[in-house]
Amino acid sequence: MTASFDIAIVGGGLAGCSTALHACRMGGSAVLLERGRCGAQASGVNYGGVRQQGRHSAELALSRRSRSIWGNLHELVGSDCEFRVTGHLKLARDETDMDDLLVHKAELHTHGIEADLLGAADLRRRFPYVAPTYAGGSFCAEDGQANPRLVAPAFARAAAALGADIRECCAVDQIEVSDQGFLLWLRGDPVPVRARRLVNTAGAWGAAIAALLGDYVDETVMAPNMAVTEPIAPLIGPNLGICGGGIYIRQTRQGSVVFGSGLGVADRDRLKARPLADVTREAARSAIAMVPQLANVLLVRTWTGIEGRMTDGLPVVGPSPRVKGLFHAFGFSGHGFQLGPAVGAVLAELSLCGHSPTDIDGLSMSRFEKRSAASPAAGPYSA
C-alpha cells in the first residue's frame, strides 16, 4: 500500500528537519527521506556561527525570524544544542570598512537588529585580546554560536516525536509528478511514497533534484576548511569575523577554539571531502594575526564538508517557478546554519498554507531563469 503524506522532504539537513518539525506542529503529515544520516553533510560540519550581522539584505528577514527560533530551541526540540548568546564582532580593516559597517548598521536596524559601532579605542578596551591593527568593528550582542553536530538530529527527533516519518539511509531513485502530487520511489522498495507537496532540501545535490523536476540553476560545491584547538582558558567572548571575509573564530563552552578560512576539496559525486594542510596552516596564521594569544595553542583536528554554492552567493528558498507544489531550499553558500530553523518554518507554511509572513522574495529561484525549453516539467525522472 502506498503511504501518503502532506509533504515529502528530500534531504535531512537542518532545513529539511526543521520543515518536518514545523509541518507536524501545524498539523500536517510529513516524511523525510535522507540518503545518509540527518545532519551528516553541511548542516553538521560547519563553523557553528549563529549570526544575523553581515548578511545580505535578502536574507535579513529570514535571519531575524530564525534568531527567535534559536532563542526558543530547548522548548522546541528538547535541547539547547549548546546555543549561547555570545555576540558577533565584525572587524574593520580600515576606514572604508568602517563606512560599510555604518551603512550595514542602519540596514540591520530596519529589521529590528541592533549593532554597536566601535572605534579603535573602544575595540581595544572591550576586546583587548584582538590584535591592535583594526580600525574598529561592529558588535551585534544577540548573535551567538551552537554545536552544529547536535542541531539537525535534535530537530529530526522532535519531528519524529510529533509523528513525522524520518527515514535515514533512504535514497530516492525516481520521482514522478502528477495531478495528485508526487510519487517517490525509494531504493530497494517497490512501493512509492505519495505526497501532495515536495520540499527539496538536498544541499549540494539540491540543483540536481531541481533539474529532475524541470527547474534549472547552476550550483557548484565548496568545502569550508575548518580547524579546532585544544581547550584553553576562557579568552574569546564573541564570534569574530572580518570585513571582506578571510577568517572566523569562536571559542566553545568547553574552551576549544574553532576557526575556519579558505577551502578544502569536495567531490560531490563520491560524497567525499577533505581539508588541505596548506590551507589549514594559512588559516592558523590568520587566526594568530587576529588573536595573537593563540600563537602557542595546539591544533588537534581539521575537517571539512560538502556545501552547495550559488553563483550569487545567496541560497534558493521558495516555490518552484514551474512545478506546482514543489519547494526548494538549497545552495546556502557557506552561511546557512543560522537560517536553517526559519527556512523550515517558511517551507512548512508555504507547503501547507500557500503563504508565509516572512519575506523571501530576494531568494527566489526565478532570479536565475535558466530553464531549457526542450526539457520536460513533469513525468518520471531518475534521481
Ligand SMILES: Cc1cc2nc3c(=O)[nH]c(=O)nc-3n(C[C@H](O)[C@H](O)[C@H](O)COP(=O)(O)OP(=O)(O)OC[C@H]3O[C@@H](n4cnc5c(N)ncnc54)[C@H](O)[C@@H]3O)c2cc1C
Given for the second form:
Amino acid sequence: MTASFDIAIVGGGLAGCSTALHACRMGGSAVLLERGRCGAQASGVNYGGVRQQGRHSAELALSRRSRSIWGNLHELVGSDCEFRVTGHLKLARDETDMDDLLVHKAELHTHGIEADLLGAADLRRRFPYVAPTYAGGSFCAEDGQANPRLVAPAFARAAAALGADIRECCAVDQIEVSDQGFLLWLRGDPVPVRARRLVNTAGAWGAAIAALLGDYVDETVMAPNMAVTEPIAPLIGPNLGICGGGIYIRQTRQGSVVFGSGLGVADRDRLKARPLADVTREAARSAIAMVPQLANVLLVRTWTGIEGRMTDGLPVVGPSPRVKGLFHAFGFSGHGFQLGPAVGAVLAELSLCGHSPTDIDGLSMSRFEKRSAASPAAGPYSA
Ligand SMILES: Cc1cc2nc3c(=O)[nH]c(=O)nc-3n(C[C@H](O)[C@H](O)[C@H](O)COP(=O)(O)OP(=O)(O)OC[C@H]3O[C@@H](n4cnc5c(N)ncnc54)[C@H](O)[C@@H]3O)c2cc1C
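Let me have the form predicted together with the named molecule next, following on from the form predicted alone.
All chains and molecules follow, beginning with the one already shown.
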C-alpha cells in the first residue's frame, strides 16, 4: 500500500534532517528519503565553521535564526555536536578591508549580530599567535565551530524519535505531481510514496530534482579543499578567516588544526570528490603565513566534498515559482552548514503553515529569472 505523509523530503543532509525534525515538532508527518546515509555528503565532511560574520545580507536573517538553534542543540537533538562558541575572527589585509569590515559591522548590527572591530595593536594583544602582518580584523564573539560528522545524523535520530520515517539507501528516481500532491518513485521499489508537500534538499543534486518538476536553474559543483593536522597543544581560539575569502583555520577541542583554502575536484555523477596536492601545499603555506607556529606541524589527512554552487554564490531557499506545494533549499555554495538548522525550520513552516517569520526573500528561485547583469553577487568563497 502507498504510504502517505504531510511532507516528503528528498535528501538527508543537514537541511533535510532539520526539516524532518521541525516538521515532526510542528505535528506534521514526514518521510525523509536519502540515497546514501544521512549526513554523508557535504553536511558531514565540511570544515565545521559556524559563522554569521562574512555572509551576504540576503542570508543574515536565516543565519541569525540558525545561530539561536545552534545554541540550543542539546535540548533539540540530545547532543551539542561539539558546537563551541569560540568566536570568528575575520582578518583585514589592509585599510580597504578595514573599511569593508566597518560597513559589514553595521549590516550585522541591523540583524542583531555584534562584531568588534580591532586595529592592528588590539589584534596583536588579543591574538598573539596571528602573524603581525594584518591591518586589523573583526571579531564576532558568538560565532564558533562544530563537528560536522555529528550534526545531520543527530537531527535525523531526533526526527525519528518523534515519528519521522527516515529511509536511508533510498534514491528518489521520479516524481509525479497530482491533485493530491506528489508521488515519489524510489529506485528498486514498485510502491511509490505519497505526500501533500515536497521538500527538495538534495544538495549538489538539488537542481536535478527541481528539473524533474519543471523548475530549471543552473547549479554547478565545488569541492573546498580541506586538511587536518596532528593534535597540538591549544593555540588557536577562534575560527579564523580572512577578507577576500582565502585561508580559514580552526583548532578542534582535541587539538587538531583544520584548515581549508582553494578547491579540489568533484564528480557529481559518480559521487566522487578528491583534494588536490598542489592546492593543499598552497593552503599549508597560507596557513603558516597566518599562524606561523603551524610550521612543522604534521599534516595527517586531506579531503573534500561535493557542494552545489549557484551562479551568484547564494542558495535557493523557498517555494517553487511554478509548482504548488513544492519547496527547494539547495546550492548553498560552500556555506550552508551554519544555515542548515534554520533552513529546516523555515521549510517545515512553509510546508505546513504556508509562511515563515524568517526573511528569505533574497534567496528565492525566481531571482534567476529576473537577474540582470547589474545584480550584486556574493563575495569570493569563504567557509
Ligand atoms: C569541504 C566542504 C567544506 C565546507 N565548509 C563549510 C563551513 O565551514 N561552514 C558552512 O556553513 N558550510 C560549509 N560547507 C557547505 C556545507 O557543508 C553545505 O552547504 C551543507 O552541508 C549543505 O547541506 P545540504 O543538506 O543542503 O546538502 P548535503 O549535505 O549535500 O545533502 C544532500 C543529500 O541529498 C541526497 N540526495 C541527492 N539526490 C538524491 C536523490 N535522488 N534521492 C535521495 N537522496 C538524494 C544526497 O545523498 C545528500 O546526502 C562546506 C562544504 C564542503 C563540501
